[in-house]
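Presented as structure tokens, the chain that follows is alone, the form predicted on its own.
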Amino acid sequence: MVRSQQRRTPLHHPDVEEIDLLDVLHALADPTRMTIVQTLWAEPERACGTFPVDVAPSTLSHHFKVLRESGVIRQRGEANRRLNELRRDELQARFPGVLDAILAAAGPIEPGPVEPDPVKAG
């Protein structure tokens, strides 16, 4: 089959109801994972490769499914990169002030490297 007619596997993301809190926890323990969240906080939806984040691409891709599988992102394609969005209010409804109080004992961003093209990132 051509490349562009191959379609991606349809990505795994939990219904509220069974997004568990020791999964999301485990997701938030990672500082690359805690970056990407407070980025998707402060700016509601992003391409895969415009992360403050100084990490492989096969990597980056890792701790988006990690995310991902435990709830606390939602991923979409949009032509030929996937776009990320924190699932803050489904999980504010599951678990009320945990984000909220998560993200605020972790402070500001750490600056990192420079974000590339978003065109050539996702």
The other form holds:
Protein chains: 2
Amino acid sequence: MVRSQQRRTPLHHPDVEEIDLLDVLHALADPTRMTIVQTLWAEPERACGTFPVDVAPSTLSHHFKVLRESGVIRQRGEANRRLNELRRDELQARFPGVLDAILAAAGPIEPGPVEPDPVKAG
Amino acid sequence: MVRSQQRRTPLHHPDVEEIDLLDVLHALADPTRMTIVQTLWAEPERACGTFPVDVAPSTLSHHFKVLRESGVIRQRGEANRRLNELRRDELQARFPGVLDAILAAAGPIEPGPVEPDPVKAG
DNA sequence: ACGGCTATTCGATGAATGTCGAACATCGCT
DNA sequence: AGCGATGTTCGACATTCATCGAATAGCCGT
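Could the form predicted in complex with a further copy of the same chain be given as well, to go with the form predicted on its own?
In what comes next, the whole complex appears, and the chain from above leads the way.
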């Protein structure tokens, strides 16, 4: 079966209609979280540990929680990993143009503290 | 002369190029400040005390400072009043579509705690 | 079953933030 | 000059928040 789809917490995601604009803005108004979103903007899916940010795992987990509970990203458990994806279409439906404009304004991933290329890393 | 154009503080406004996207998002991620911006979105200019928000004058002053220093609004001293205006064109030039999309998503002024129409209030 | 990897949870901590009241400053009017 | 209206500044206070380290939980190889 698909037992490897969930860890243990139900991982609450707000419904599209429940997504609050101010929560989204607050979620995006942080350097670490913006980097995460920018990365997901360029790539559809990514595991938690593969983002070009330089914070402790517990801090990273906190940021993912903020992004998830604000409705910006969707997380699903894949084995011992956790795959994150942007809720682009849903956000576009709820707040047309907002995410696009913000991400366009943010530009491509800024030269962060960690290499965003884990392919040949090691 | 135009002595009535300034109170005493130079009222620092960031240059267009200096405006930071995360600062703008953070400024907008507050109910009181969003209400202020929504109000200015509908009306070009307005004095500080005429906004449909229910906070102490000192708190209001704080919020205007946040909005001004983030580059969202421009304040100029007119007599003993202080006129506030949205930096629409400048923000549009710096972050195209961002303010428009956010304000469109925020919709018209939500029924706040204070009547925006004191004329027939009663 | 054991160990390693990935990610979460918990508790603590220091910084930032929203809020207020009181005092002050500036302006216009009398 | 004095007064009232409009905002700002300051100090205080409670809350939120970003951050970390240590402990925990789940999964996959061996």
